[in-house]
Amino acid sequence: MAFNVKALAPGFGAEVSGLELREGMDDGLAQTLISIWRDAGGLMVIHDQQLSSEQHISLSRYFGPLFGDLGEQPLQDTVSQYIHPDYPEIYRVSNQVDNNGQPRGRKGAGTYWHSDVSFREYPAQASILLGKQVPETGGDTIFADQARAYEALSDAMKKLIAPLYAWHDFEIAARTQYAKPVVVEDDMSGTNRARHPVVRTKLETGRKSIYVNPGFTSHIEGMHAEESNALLDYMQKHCTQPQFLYRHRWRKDDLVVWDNRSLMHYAVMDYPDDAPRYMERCTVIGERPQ
C-alpha cells in the first residue's frame, strides 16, 4: 500500500497521508508504521481516517493491550463515565451531550500539561485519538518533545536529576480539573499513585527523557517540598519551550498517535460549545518506566 510520509516540524514528528487503513491492517503495515512513528519521535497524525470504533481498537492493539481490555482496570473511576458504553476499550472526548443530556465524553479534557496516565505503576505507551468531530477553528492540542528537552539540558543538571524519583498522583489533576460530584472520592486512596525515574529510559531505542508532568507529578521524592517545586517549575519551563513543541491543528478524521514516555501534551479549549467536537481514543499500556 502506498503513502507519504513527511516531517510535522524538524526533527519531530511524522504526517502520513494516503492511506486508508479502514481497509484493513496486517502485521507488515503495522510494523512500518510503527518504525515510523518510533523514528518521529513518538509522534505520528495519519490524515483521513474514516474509521469504526471497532477498527480504532484492532488498529490500537498492533501497539500493545489496551486500557480496557479484559482483566485491566479501564481507568480511573472518576473518567469511568466518558468511557464508551458499548467498547471500554475507548475514552471519549467531547463537548456535545446526547438526546438525554448525558455527556458524550469529557468536555475539557487534557487543558493541562501532562502524560497520560502517568500515574499508574504501568502508564500509557501510545495514545491513539481519532478526530471525528472537530471544530473548523481552534481545540488544538500542543505537544512537547521531553526527550529532545533532555539532551538540551547541561551535563550538571542531567547528572542532578539522574537518580531522582517522583510520585505521580491523579488527585493532582482530580482535585484542580474536575470538580465533585464527577470526582470520586476512590481516586484518592492511592490506587492511582505512583513512583517514576525522573528520567527514563525507553527500552526499544535506549533515549532518555524528562518524566515529570504538571497534570500528575506531586513531587520529587527525597527534598523538601520548596526544593521539589524549585525543580519540577524549572523542568516545566524548560520542556515547555517554544522549540521542543509542535502544534497540531486538527482536521476530521485525523488519527494522531503519540508516546506519552517522551511526551508531554495540552489541550487548547478555546471554541464555543456551539463548535461540535466529538473524539475517540484507545491508550496503550506500557512497561513500567525504567
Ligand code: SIN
Given for the second form:
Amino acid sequence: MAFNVKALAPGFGAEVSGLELREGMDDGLAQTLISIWRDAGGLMVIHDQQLSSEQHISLSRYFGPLFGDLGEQPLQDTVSQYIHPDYPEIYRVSNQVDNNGQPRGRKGAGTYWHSDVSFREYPAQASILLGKQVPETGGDTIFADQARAYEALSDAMKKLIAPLYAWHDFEIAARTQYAKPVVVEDDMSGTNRARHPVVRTKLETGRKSIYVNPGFTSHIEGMHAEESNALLDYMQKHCTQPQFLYRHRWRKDDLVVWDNRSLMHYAVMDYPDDAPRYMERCTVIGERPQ
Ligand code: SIN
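What does the same protein look like in the form predicted together with succinic acid, given that the last one was the form predicted on its own?
Starting with the chain above, the whole complex follows.
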C-alpha cells in the first residue's frame, strides 16, 4: 500500500496520509508503521481513518496488550464509567451527553500535562486516540518531547537526576481535576500509586527521557518537600519549552499514536459544549520503567 510520510515538527512526529487502515492491517504494514512511529520519537498522526471500534482495537494490539484486555488490570475505577459499554478496551473522551443523560465520555480529560497511567507499576506505552468528532476550532492536543528535553539538560543535571526515583499517584489529578463524588475509594487505595525512575530508558532504542509529569507525579523520593517541589517545577518548565512541543490541530478521523514513555500531553479545553468533541482511545500497557 503506497502512502505518504512527512515530518510533523522539526524535532519529532510523523504525519501519514493516503493510508486506508480499515482495509486491513497485516504484520508487514504494522511493523512499517511501528518503525515510522519509533523513528519519529513516538508521535504519529494518520489522517482519514474511519475505523470501527473492532478495527481500532485490533490495530492497537499490534503495539502491545491493551488496558481492558481480558485478565489485565483495569484502569482506575473513576475512569470505568467512561469505558465503552461494548468494548472494554476503549476509553471515551467527550464533552457530550447521551440521550439517557449519561456522559458520552470523560469531559475535560487530560487538561493538564501528563503521561497516561504513569501511576501504575506497568504504565501506558502507546495511546491510540481516534478523533471521531472534533470542534471546528480548538480542542487541540499538545505534546512535549521528554527525550529531547532530557538531551538538552547539562551533564551536571543529568548526573543529579540519574539515580532519583519519583512517586506517581492518581490522587494528584483526582484532587484537582475530578469532582469529588466521581472519585471512588478504590482509586486511593494504593493500586494507583507507583514508584518510577526520574529518567527512563526506552528498551527498543536505548534513548533516555525525563519521566515525571505534573499531572501524576507527587514527589521525588528522599528529598525534602521544598527540594522535590523545586526540582519538579524546574522539570515542568524545562520540558514544556516551545522547542520541545508539537500542537496537534485535529481533523476529523485523525488517528494519533503517542508514546507515553517519552512524551507528555495536554488536552486544551478551549471549546464550548455546543462544539462536539468525541474521541475513542485504546491504551497499550507498557513495561515497568527502567
Ligand atoms: C487524553 O489525555 O488521553 C485526552 C487527550 C485529548 O482528548 O486530546
